[in-house]
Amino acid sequence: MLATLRTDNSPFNEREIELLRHSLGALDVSQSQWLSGYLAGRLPSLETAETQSTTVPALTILFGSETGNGEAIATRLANQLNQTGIKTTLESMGQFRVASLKKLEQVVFVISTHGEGDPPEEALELFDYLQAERAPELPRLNYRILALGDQSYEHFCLAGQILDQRLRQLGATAVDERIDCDVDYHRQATRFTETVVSWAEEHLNRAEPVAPVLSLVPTTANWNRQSPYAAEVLRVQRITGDGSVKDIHHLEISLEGAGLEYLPGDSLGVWARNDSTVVDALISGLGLAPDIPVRLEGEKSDLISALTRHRELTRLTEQTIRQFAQSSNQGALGDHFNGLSRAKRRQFIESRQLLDLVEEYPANIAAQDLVDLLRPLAPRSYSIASSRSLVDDEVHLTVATLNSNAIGRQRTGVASGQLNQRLQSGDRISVFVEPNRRFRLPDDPEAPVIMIAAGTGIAPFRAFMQDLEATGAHRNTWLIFGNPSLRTDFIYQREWLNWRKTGLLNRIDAAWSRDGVHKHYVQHVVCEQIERLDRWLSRGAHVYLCGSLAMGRDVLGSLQSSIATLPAGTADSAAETVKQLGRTGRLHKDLY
């Protein structure tokens, strides 16, 4: 029975079949009769709260979210309207029942754009359903859309974007016009929730305010994105041998008397400030004097000030770069960014700073406006590298310097720079912990799990055994990780093999991309492994990617072809059983 459960004939989604299919597949032929009788005679009662759960509620929020923070503004949201006494439900898109989607009158999607373009894991179902052929038209339906992104990446607000495309085209009504967030989106979600309360307290009944929604998204102290703690830096050690071609260091933080928690997947919020001789050096090359007084925001500053702590130096974007050419009538670099090819475009904001730019193209501009035209300074995220149940009151980071040297000067990353370059021990570094509960260690204690890293994306796996070894829980686990050479760039190699030795963790292989003839890659070890990979997944595993984009990809990519050279695999199998692990929760990417 369970073989031919499908979303288009049963009431569940995806995820919920396959936890049926685990928990019912168990069962013997006397329990699966007792069940059956127990159903049954609870039917009265289930036919009752069917009828009572048919109601549509006044408004939905739906929120498609990789990290957590497009969960967290949805369900601020929620609570201000509950507060307002707007009857309101609030779902994940992975939890929610596509079907229904044409029963609702007002939606509100909260959607986050990750990898190429790509929408959430979670979200992928409804994406799906929306895209097919028999996807149904919507007049009823009216909604908005809050799109998070980030104009540094080439598909900004991509997923939000495809999304009011798709709806408008299914005949639903944009209430508003979609607002695309960057990085820096608190002000915008801010408006956005103040406009869809206000709108709601004019049109949709109000009944009795009703207790706050919990999110799933802890949040922990008082100590977050706005209010970030000073935290003291206790150790930063560099982690690569002499001679690699990578600069990672190791970082212990201090949390004591905090009151910040965390969990091995979780990340951390670092404000970082721009370096001061990179800011002396943008001053001067402008001709501008640093007392100059400006405003940030309708607050008033001066221009070192606001360069050093709330403007964006090291990421452009092509608005940047266009809005400083027009504001510093520098017409030659307009006429070479816009000459280039796409590609070409991108290959130049990713290697090039602001100070850059200054100096290839010499310019005068006023002060206001350079500071109007730059983004405003974002906090840089790290995977946590600990487990608090081994730590205690420490937080550690593994952090790789971000180098560019595109016009024969060496730059470096905002917080990288700082992190591992000009922080010793005993300064502070204002930081907050980013909930991340798509990266978790599977609730099933029996559930394998496979370790997929290239580069410092090792960090969280190394929370998840350390957390491991700190409960003594016994589960399966597999490491598959790459980087340049064996004798420089095996990070963490003592403790790994330390780990392997114990049996905590049962394999590791490992791909060094230096170290041989040709160039060999985690995606080549996926490959080589695949039968392996295939007995562990029909064991029920887990396989979480930590790394770069581009590496994610490839891995995927590997993996699916792989899949489809396996006997009776074909490239249509292949790609299902890619997509049944996201659709699953057995998929799980923290990709940068």
Given for the second form:
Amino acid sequence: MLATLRTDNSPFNEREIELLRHSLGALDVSQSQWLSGYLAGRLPSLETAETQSTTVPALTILFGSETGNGEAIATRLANQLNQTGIKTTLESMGQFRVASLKKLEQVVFVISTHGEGDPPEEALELFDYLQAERAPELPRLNYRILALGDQSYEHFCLAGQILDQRLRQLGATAVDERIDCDVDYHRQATRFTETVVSWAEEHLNRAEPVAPVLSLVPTTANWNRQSPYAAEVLRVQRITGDGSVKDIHHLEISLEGAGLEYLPGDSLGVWARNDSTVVDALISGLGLAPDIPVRLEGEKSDLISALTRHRELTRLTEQTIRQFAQSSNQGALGDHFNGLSRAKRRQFIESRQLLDLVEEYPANIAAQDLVDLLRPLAPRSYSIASSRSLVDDEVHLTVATLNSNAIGRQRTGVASGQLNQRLQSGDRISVFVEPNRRFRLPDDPEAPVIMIAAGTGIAPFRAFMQDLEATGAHRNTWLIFGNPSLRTDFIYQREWLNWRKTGLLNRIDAAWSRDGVHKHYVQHVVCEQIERLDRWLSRGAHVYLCGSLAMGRDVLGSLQSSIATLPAGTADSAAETVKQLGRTGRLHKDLY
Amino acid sequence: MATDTTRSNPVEDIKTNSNFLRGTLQQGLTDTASAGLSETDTQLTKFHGIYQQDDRDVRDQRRKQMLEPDHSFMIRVRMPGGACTAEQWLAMDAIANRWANHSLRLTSRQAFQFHGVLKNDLKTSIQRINSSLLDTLAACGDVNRNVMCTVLPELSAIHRQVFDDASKLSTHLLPQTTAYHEIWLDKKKVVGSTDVEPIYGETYLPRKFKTAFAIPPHNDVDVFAHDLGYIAVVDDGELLGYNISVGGGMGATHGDPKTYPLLAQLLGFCTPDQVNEVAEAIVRIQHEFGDRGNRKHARFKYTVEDHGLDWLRDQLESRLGYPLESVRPVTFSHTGDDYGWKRGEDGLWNLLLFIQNGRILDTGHAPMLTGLREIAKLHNGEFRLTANQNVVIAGVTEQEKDLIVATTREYGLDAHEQLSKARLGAMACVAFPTCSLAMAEAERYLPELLDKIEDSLKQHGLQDQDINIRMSGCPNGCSRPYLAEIGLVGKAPGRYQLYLGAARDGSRLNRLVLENVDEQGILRALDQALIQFKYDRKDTESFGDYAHRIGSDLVKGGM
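Following the display of the form predicted alone, present the structure of the form predicted in complex with the partner chain.
The next block holds the full complex; its first chain is the one shown before.
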């Protein structure tokens, strides 16, 4: 790659190329990967600098993403376009100057949906701008939208839909229908990229091809979502005490020799396999044979391996249920489901797995129909609970077993069940790193850090603390944590107490929902500690939220309302501080 | 022996820096991250009658789970002479059921212990104890602890006087800090006021200090096992005063030959009105001369041993300003409890009930906790806890008697009528799973071991022999194992030091005969000793006296 670098195929002059060859050529794999992450982090600001110095680009790609998936897709598209000579600008919606939207003619939006249909934090300003009454007309704008979401949540791709609708209202033209991607977005995203590139090649002016900055070094590790690394599991240890209502395990996984790098805040994608007893029960429950041949994305396979390795059996969607009812002539299921209120439908979906449907509503369905109606099995993502600087070539996860028993039978989540219950040390599991550069420790080494978590949301904060411990950092840190019971559910309690004892951690405030007469949650701690929080925020603290979407919403709600109770004079400025947290990159969310 | 008493150990610093026992307890109690308190504060809670403990059965598992030890707290009630009213019994019962582990533990020093109280429930529990007019102040810690008193003298009038003297002394030697009231009872400290500890100062004593009153011929309190003892001298129904005993104590450390149990020695005689000033002077002497460098050498017994009895008498007399009278002759019969009904000279009845190892809880065949609650509801008199971890229903009228008998039968509280003398005379300390000092099982294991010892006794026709057997989970000796005819002191899980040969009246310590033996070794040694005892004893010689006479040869052949 470096050998082919020239002044005519890169943005560098000869001296720069010489310097790059000299410095990059000596890097090993891990150094290169680190640098790739570093450069990716700097990208938006670099790109902004470029747009200011050049004329209007042929095409602009704006991404709004919270987990980094959208950004990855957008980056890949930008690189492909640039390589084919289409002058393309890539920007985060957070960095984009919204007022310049009306000047643009070709824009591709990559937008994810979070929580209860919310756009990502960095897209908020753009959404505000577009939804304002005096939003400008956008008659010149031609756009495409790739929306990312998760069908098992209620408001699937809602942010994408709202963006689409609003752009139309403002007079913009959709070049193509919006594409809504589920968690297994890869195939659709690739198709979308191909469509955009071939359309652009045909319709837009081409300049000299530009070598992508990111391709100088590998942007992802040798291992990725498509080709995960089969890592050895070193230890599986339940870490909730006897009597806990939660079944949370700590996993230690070896990355030795894999060259798989990660940073505190990143997630680990895990390709799980469905439980063989569930697959067997499903096949026999439907009166099918395990070895029936089926076609899977055009490839030949058989029913048992399709269901074990390639199809979602544990997460239902409305669509799956309706199609299942239809294909299996299960009118009773269809009638029951359609007769439910929206809220009851959510509850029905969330509390059941496919096997529950089959056992509750015995049905006949052709093997191929079954395979076709089920969603492809998507990898599960876990916030990493370790820092390489402390655990070397291991990666640690904190996994809660997902349980449901809608019809009186215990079901577990596909990945949590495999990780916590079916894996033994010595087994291997397919993993890949999902970078999350929005959930990093602050660049400013002095900036205080407030970590707010519930349940397994504590995982990335263990990674943070390990990092601070390994690097001997001296920043103020504060953990606010909630779980059912102090006796059994303080995840990594010994380590937290030790960090507090050694002074690396300044403070712990915990909320134990089942220990007192009244339920006590992290948002209550936020309310009780509002004066201290205000002091920390005024010293530039970053706030990190990790846990369920509901927790994130409640904590932010509590922060807003509590700030209003502060003595007059400070309430206004504090409210402004909170509002600015998101905009200034001091609010970091890893909610699921 | 010269001892460096100026150098101080870490606990001394903790006391000095604690602002009269406050430490950081207020903050620690509200810390939401741990079910425990800081190490420093756990030293201070002892003075407030509270020990931090953890369930040692799950300690290792929780370490793997990265959870802190399963902390809970033991609360010990201060109750001079082990006496409480029926109303107070009901209050203790309610606390046990609501905030502790549904059991009441009677201790070898005549107190209630609650186990398994969570940090968040400590304050409420302590408040409930105080509102019943009992308290926990100085139940543990480096102070004079619960003052003991013989429970069951048929001489009711004498008992009342001695009990009063014990109570007054307990009050006289209480710490004066208001920390207890601030922390637990929400009393506000008066602004600008400073604490004064007229007797203890800010460093309190170098180590715990134990006081007991005995009324001969009963030596149920094991008066010679205490730092300070008062032995009632009665003549013709009149309490003349007390023989003063000093420098007893049980605690030792395995493998440290400089630590050992010691029996108290008689120092002199004082009248009842001199009790408090004698005790205060002795406490002040210990405060001044006790070893603050080494906690293992800090008990008063070492101060007495290091300086000698004459030195102590000189010190005491110069502080008192008058000479002590000489010791009067008294005799003790035995240290055990006399079960069943005894009538006092006041005409009221006392029923002494056997509580195995002092543990009162509801089991399938004996719902004892419920049974004693029922008795407390119908009984108008008192309860007294004995030094052998049993209970007396005291001051029962003739009319009440039948109903109480019926109730004891209904709830399985009449075990003393059926059990062997060996079992009725046995006692064990708490040990596992809560006591942090335990090295081996005691309370949970002794009943099982007794089954086997009983088999052996029966086999040799000795089932009616009075033998006292005491087991302790560690060498500190809460169950006073060194004063047992058969003493077992925990060394490691399943391993004990076997001691034989104490006198039944508490006047002679036993001796170590076997080290580090397991159950099989214990049973083999005892079986062999019992056979020899059966054929070789002189007349009515007790097992303890026989074992003392023969010495360690008694168990040599079998090993």
